[in-house]
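First, one chain by itself: the form predicted alone, in structure tokens.
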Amino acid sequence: MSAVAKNEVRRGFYLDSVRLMQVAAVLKSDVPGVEEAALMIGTPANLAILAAAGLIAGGTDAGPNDLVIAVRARDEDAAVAALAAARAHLERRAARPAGSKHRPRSLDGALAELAGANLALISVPGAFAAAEARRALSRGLNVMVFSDNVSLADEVALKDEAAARGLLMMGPDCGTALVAGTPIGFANSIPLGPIGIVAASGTGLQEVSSLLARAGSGVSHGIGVGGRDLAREVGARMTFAAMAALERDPATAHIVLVSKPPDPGVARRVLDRAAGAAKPITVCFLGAETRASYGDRRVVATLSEAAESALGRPVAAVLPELRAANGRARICGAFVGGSLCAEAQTVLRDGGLAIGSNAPIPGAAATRSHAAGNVLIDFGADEYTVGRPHPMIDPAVRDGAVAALLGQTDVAVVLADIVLGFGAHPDPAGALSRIVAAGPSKRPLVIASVCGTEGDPQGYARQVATLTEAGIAVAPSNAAAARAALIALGKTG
């Protein structure tokens, strides 16, 4: 029997995209027979994504002001049940409890109630995000744009306008920030402290801030600037503004800049600016090539090194006890955090291994052909999130890849990251542990790291204990997990 796709359109209905992804994750986990589910605003780009994922049943007349509920299930009854469950979740989330405070429905209404507000979080379909961000900037608000699918031209224009007004424009596609101790988006519970972070990398900000917190320090502000800020077209516009803001901030004593590999010309300008800064700045450009690319300038290539540089001392580095690789030769990794995947690649390449990335894993959902050699995959990349929640919310796609790797007789080590925080899966360690427990008895060594703190909703210690009880080796950092994998293969680490 072939799968059944069903859709429902809610006219004039809007809910934050993170909440929509959470509802989709619940449908997949709690409604029997559901193969895939997505809830998206009906923009042309989103409708194309749903169609490509096989989630559109015939045509739809949904528009950009409408919500599309799309499910694919094993039969008609399961699909109907999934739509009913989606409706119930949406009604619960949209309902306002009796006696609860009124929620304004416009920017002007919000400002009328919060006259002292200085930050607006924009999370609307990308087609509308630039207009909403511009409206917020015109009212003197700093802006964090969670939305993606914002054009480069709009990003540059918004950042120029923000700079002219002396404001910050974080994003677009900025998923993480820490503002004076308040976590926003996929952030962790981090105490206030003397270290400020500028990040063109969401999980990079999370890993550095969590390492600092677990080492007894804290963060003054964590300013996400959007993943494209150090691209040639954007030219680090907001990175420079964020660095200047942290230089002026009396609570910040040391600044950490984290980015995936930047445009070389932009990187040189950033390093020139850092060299003349009023406060010490640690620059972390993720990637092994950065170690030799900038002469005698201080650039670190891993998130752990960035935290250590800011602290002035090592972070926890005790590696787990490891069993032998039993003659197996490959290291494979399945990650939910793109920056964590890039950091692991750096460590393994420094150890002399050739590493591929985002290549298919045999037997895993959403992948097709065999991938030879050492392969690390970022399951948060666009090709793995089409029509489904990000794996930080629903790790099923990543964990399915881990299940496939456990059956590969030539794989010595499987690396995996567990990312905690607000908005993330309530028990990612439990989900991974169930996959490992169901795997073959003669399986690869599984090494994981946990990005988070004890104050996170999931609880760092509880997550570590869950992994350990399942026979998963837990390293104190993502970089340490990669070093442990090298040791398991007889490398120096």
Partner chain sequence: MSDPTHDPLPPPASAVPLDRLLAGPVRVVNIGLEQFATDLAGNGAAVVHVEWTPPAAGDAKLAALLAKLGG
The other form holds:
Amino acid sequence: MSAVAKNEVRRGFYLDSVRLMQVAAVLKSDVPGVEEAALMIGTPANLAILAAAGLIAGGTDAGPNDLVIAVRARDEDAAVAALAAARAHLERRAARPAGSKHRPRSLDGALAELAGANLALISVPGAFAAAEARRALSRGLNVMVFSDNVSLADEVALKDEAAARGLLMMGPDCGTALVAGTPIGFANSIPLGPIGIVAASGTGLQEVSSLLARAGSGVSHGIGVGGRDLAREVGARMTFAAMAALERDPATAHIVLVSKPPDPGVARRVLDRAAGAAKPITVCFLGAETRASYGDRRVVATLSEAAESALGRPVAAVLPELRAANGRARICGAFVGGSLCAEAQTVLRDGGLAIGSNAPIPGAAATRSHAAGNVLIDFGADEYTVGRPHPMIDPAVRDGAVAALLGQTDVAVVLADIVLGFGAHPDPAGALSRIVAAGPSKRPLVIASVCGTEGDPQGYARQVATLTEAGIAVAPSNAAAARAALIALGKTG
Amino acid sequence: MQLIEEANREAVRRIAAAEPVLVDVRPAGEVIPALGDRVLLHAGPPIEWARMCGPMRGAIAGALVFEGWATDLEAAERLAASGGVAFAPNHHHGAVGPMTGITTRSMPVLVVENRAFGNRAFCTINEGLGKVMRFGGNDAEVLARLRWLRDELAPVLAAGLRAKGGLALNGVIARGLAMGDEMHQRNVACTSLTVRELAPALAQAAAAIDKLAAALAFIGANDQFFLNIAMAMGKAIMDPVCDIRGSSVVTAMARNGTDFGIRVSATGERWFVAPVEMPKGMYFPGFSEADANPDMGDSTIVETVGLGGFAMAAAPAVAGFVGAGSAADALDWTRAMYDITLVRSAAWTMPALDFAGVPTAIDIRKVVSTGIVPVINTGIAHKRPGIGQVGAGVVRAPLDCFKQALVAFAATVGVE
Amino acid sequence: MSDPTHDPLPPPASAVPLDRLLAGPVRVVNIGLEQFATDLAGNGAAVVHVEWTPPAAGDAKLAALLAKLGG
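Got the form predicted alone; could you also share the form predicted in complex with its partner chain?
To see the whole picture, the full complex is given below, headed by that same chain.
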């Protein structure tokens, strides 16, 4: 072996020693045949190091203001190549684009990144969600907890903590919100407008806000409070806080309050509070049998009535005219939205039908089978989502149930909902349409509604067209779809 | 817990209130009462001779000869191994020391006073690069330099500092961060600022012009001169933060070449130790990772106050030690430390992060929760005594120290 | 009305933190599903996504301590 040592001196050249060591490291790793390489400013100490490493065997006249590039390689060619590579690296300017790969790993790390943060959106597993929410509240952030499986005790404690700090605590189990025009979670693209919504129901908020948007109006804020806020233990803590906030909010002219069936005692307190509201207010407790009106304080039964009440004019009034085939008498529904399922039950029940559901409203029977009777199943309920995505994200489970219903000879109408928006399946209408197209030629009527807007990623008009092309009747609202089903059976909607 | 949040607020308040001032240079034996005959202070948590690494043993042997407690290095090793000398960590006596951190009574120490709290902290003077005692060097050249530091440099510095009334350090650090220092691997700006600040007083106080010239030449030739000042400063800032009931803030991190140890405010003087890790970095020509000693030194006190690896964003050049080495990487190393600290310093900011403050006050809860451990910029010593520095790089604090500390900390607040 | 939750003379909007949120724009720290952060950013909101992992990498004993110690 006869290794070759070569060096080169650059006069009057200074570069930071760390940068120089980096270049040397690259020479050693990238240039074949290089045994040792160093780039050093020619101070006496550095020259001694170079000499000891056998890199300047022939000596050098470099001084403290000069750079020494020194290599030892297995042969002349490799040494020359290394010196050339060193020069090229020294000439190289930062080529790498700015932009950081850094991801914070904690709330506090994120707060260091985002000045003026005002909301924490938490969707970690339920066992950890309360701790994250508590931390966020203590940092002065409003909170939205998408996670479920948070204990009632934690929910109450978090909402009390939020109230003490004057913060919003949306959730747990809050999937949807609209804040100052920004959709958060599973929400739709909704223009700003005069109507503020407080919702203990995700798809309830989506349906009301989408109906308002499609009617040309809009929403100031849609505040989700979590599915259990009107349960007895929680006592509408956040509903009250959100109502008060919308009363103060200058952008809100009319308040809509939406909930799945609440605890009766809590419902009474909320209605008392609504009666004294500082702004016109519409309350929709899905499944409750109350309808009432005290001037501009109204209690309505369905989401579409809530939208109409807030807007002051009808929405989604035109129904598809359909007639069920002889011998078919049942209405069955397969829903991805829990509130949409509850709303449809309300319409059918109030239309005089005996109904069943896995998520029954007052007056409905509990059942999980489509085998007999008028049955509406909520495929977003817990029993269908363990270990799988919610059907809003992947509607396969629901669509499978529709496929089964298409073959049943006594079913007159299959009701289904298509929920659009951020986070939802990219083409839920296409998925349902393929199921229906593949079904038998003699099949029940399929009546669907699309919850969403033109601004959503899926596009309202495109989704409606897809359904229509597949022979699915599209109603202008979820309640209208249920009413059209009643009419198809010869009942008055 | 409310107790913890309040205690940590107090810890942060004390850190922010600190007013470190370099006030003097004194023989260690005059300011550290424990430094009697045949007593050596060392870096890191407590350790006995049998478990000490090569450089630590080498430095001890050199120091024993330097103090005249042994006639030669072999005799010194025999003396140390026979139990004829006493060892204690610098941290137990208000001091810190770089790498091996050996401190004995006649060595001059920099004295930093925290004027907000009245406490003082000490650190030996930086010997320069190459073969030096802090990296285990112990030959005649090393000992001769130590004598020069003791007999020539220290008196000049002491006279100048006293004439000036001390050098306030908060401002030096702030300016140094803006000039590309992170005060661990890179101290060129702060060293220069120190010379600029001290030169007039040194000139006025110097006994002879040639002694002044020699002193200035030594400081000016040593880019790392300020490191030891920064270390004494870190110790002076963190000592008043010790023993706050309920505080989960780290008050010291230190390594002895064998173990890495941390202390936490609420658990006082107790050390939580784990095997120290190997630095990852770049090596001087002729050396490689095979030559490297495990991580060593009390210099991690600068990370404990939010500098060093925590302030990498201020020193893009240092990012070269940590991998790909772009300036963006330097920012990311600092940003990661925000996940494990309580506050951003108001006084010490980094231009490249839009003048965000350095991440300050390490919370052991955050470390254990995220699994992110403090990043430390460090020099790398040769594993055999007497050779000295062979490279520089980055090392991580072992997570296990923080896990142990969390369990013990929880017990202090009644949580099991 | 006598409802104690109803304040007939609301304080100035800036006095309650949640009113400042409603005044907009939202600035979000997203902890969990990354899709939410992607959608928020797509809608023009300022958002930072946290790469969340279970506390103490799932060590049950340490996680239980951390839960009690808070922070």
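Between two forms, the rigid core is defined as the largest C-alpha subset superposing within 1.5 Å. Keep in mind the model is a prediction, meaning the values are calculated, not measured. Numbering follows the first chain given and starts at 1.
Engineer: With both forms fitted on the core, check whether the Cα of Ile184 differs by 2 Å or more between these two forms.
Structural biologist: The answer is no, as the C-alpha of Ile184 shifts between these two forms by less than 2 Å after core alignment.
Engineer: Once everything's superposed on the core, is Ala465 shifted 2 Å or more at the Cα between these two forms?
Structural biologist: The answer is no; the displacement is under 2 Å.
Engineer: Once the core is superposed between these two forms, does Ala84 show a C-alpha displacement of at least 2 Å?
Structural biologist: It does shift by 2 Å or more.
Engineer: Cα of Ala53: shift between these two forms in Å, core-fitted?
Structural biologist: Value for Ala53 between these two forms: 65.0 Å of C-alpha shift.
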